[in-house]
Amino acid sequence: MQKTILTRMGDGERLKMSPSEIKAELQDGSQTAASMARIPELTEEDIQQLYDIMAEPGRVVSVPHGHELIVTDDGIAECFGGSEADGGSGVSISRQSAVLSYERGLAADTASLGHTDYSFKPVKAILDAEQQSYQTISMLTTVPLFYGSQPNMGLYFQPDGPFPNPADLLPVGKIKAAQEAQEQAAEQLCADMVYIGKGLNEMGCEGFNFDTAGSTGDAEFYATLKAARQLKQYAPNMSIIIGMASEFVLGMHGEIAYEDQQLAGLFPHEQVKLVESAGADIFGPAINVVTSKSFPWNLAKALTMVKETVARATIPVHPNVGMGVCGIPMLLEVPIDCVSRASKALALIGKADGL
């Protein structure tokens, strides 16, 4: 048996751990997730299989033939032309060239397009330009092409938007005013997302990705669910993805509900049921990484939540496997040793439908 196993911390720092230390981290990570979300822990067989993946000597690991998963993304198709500060390659090429390079050079399963800011609010003002870009690129791509963006309700609060900022109201005890501001912002956000979705559907949009939903809390998740339902009713053949911002919905409002279900505090296995009800086609859980904990601990935590989510879901589940979520260290350029191990574990143990 190996005396030490090379792994990482949640911030990407390299470290060596003994087999017993790895197993203890896996057990503790799973127990933590089970306690937080009130769900079952990983089984002994799961822990052993996860340990075996951690202990594989290769820098990159993979699944057996026949267990490959489809991959969707949140704008990574434009990474070749994206700035290095955003994790891109910084190559001086257009969005169109970047997407085609991703599709044809990397044999992508799907590709995506998104505004540079990757938030819905700025897209509304330039929708005609985004429609033209999407139509042009979709005529040249073969794989499904999604249009993605973040709800990012924070842009609707002052000083960037028209509504009072809850961050200013809550500290001074103006709870009701903060809730009302969030409700008003949520309605405007929903209207904007539906407007953009309908506009892109007119250009033949094949898929719409609500990315990092709930980043400003439960009111934003409410707006996303409401917009997804309206778009699905308007365009039933346009695939809709809802990918989350965190493992549980932040209660910034605290009382807002969707279909009589209070949204604050919901974990992925609960979130997915509302996403299904809204009519979305794919759900992307995001399990937060604790940077002061090890990669084995973080992956076991994520795997515990994803496994239960998949077990309860009736739609495909594509866990978000990127910087700071689902076990992946908080690094701009994520390490392939962690990405490949997390992907293999989510496929074989978590039974995910995609990544």
Contents of the next structure:
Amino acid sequence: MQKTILTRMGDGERLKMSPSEIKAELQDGSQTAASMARIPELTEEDIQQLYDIMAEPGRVVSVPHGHELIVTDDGIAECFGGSEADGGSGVSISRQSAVLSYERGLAADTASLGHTDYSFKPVKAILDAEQQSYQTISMLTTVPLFYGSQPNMGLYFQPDGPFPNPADLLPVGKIKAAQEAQEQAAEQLCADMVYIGKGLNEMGCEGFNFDTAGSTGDAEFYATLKAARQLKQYAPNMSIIIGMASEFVLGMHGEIAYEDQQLAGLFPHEQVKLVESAGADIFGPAINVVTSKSFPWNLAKALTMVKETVARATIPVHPNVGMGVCGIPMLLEVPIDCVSRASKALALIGKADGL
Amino acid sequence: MPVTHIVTAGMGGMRTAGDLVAWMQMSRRMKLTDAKHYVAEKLKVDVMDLVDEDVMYTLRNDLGIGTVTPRAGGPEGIRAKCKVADLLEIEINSVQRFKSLMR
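Swap state to the form predicted in complex with the partner chain from the form predicted on its own:
Complete assembly follows, chain above in first position.
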């Protein structure tokens, strides 16, 4: 009887595959990534190592001694006390208690704080409260404490914000007006992010995380790079992470450029060079999961892009390995068999500096 | 999910030397291997010792840089971070601010 290996689909559904089916999925996932991003495929050795990780019988796997890396997070440290739809535990404890539990109970390498909405725009109105929270908690934490938030430029468009909505303008052919609206929104977003960053720096902020950058496309990525540069010049001791929203920058504007580099369509190995140039200290690529493809296919695709990004980067690379990115199935209660295999593979094959 | 990442591949935070290696990535943009070697050199231990709880618990107590199971009166929080900044020869923003407030 042929050996079967338990694995999952990209939406988390359990399935069994034969060794040859797993290997075929790994090859195809890597070839797809290489073709999309115009980068090398995983080597035969990489594919064999990845297959071995997939085929390990244990439910949870781990890296060998000496191959550990740094784990940063995006607001997860306070999720014990949060009620966010994408992962809050809803326990009635304070943010401070949640962060300290994460630091000491889970032995995290770093911790983080962020507004429950996790977008910069709502933080601006309550910056004083966030400054106080950050200052108090940073006096108690020993591991590095980040303040994280999402640029989320979508909140700057009507009806939520002041600028005309490109999603209304583009379908009726008003391309120039849509571009101008995005340029105006990007400038306001950049100003808000710099204002918030400076405010947190005044409280001794140790690290500032631009999380899920580019979710509204290339103009949002432009605003993030511009804000990162300004903040790094103003506050050189405040470390900056830029984590991405997706594997390539969506061309919602289409022509906006940073340092003469058109942003639309950039893949992680190209994104990282602009992030370095902007002065950020850590880069977080996000590789999309295709829910109709298998977990082995998705992880091989992610590893192909991450490996090339790490190879080209001069700064640490911490791939985003949350729900729906870098191989992790799109499932709220993410299966730990997949999470641990993604962690191990990104450390050993992707050569990531952190997660 | 972060629990799985921490257990599968994380350095172990204050249980070992995870926070120290993280500081070097953040403050000097060091890649993982360089950061580990830098911290090991400062601690005068082997790189493999950085993730050895047996070595690091004693060392962290001796250096006063905090543990996840603090003893009464033991350093943690900003007091430990002041020592970490001196040990690693880096500037930590919260430490700088704390010292400026104490002047």
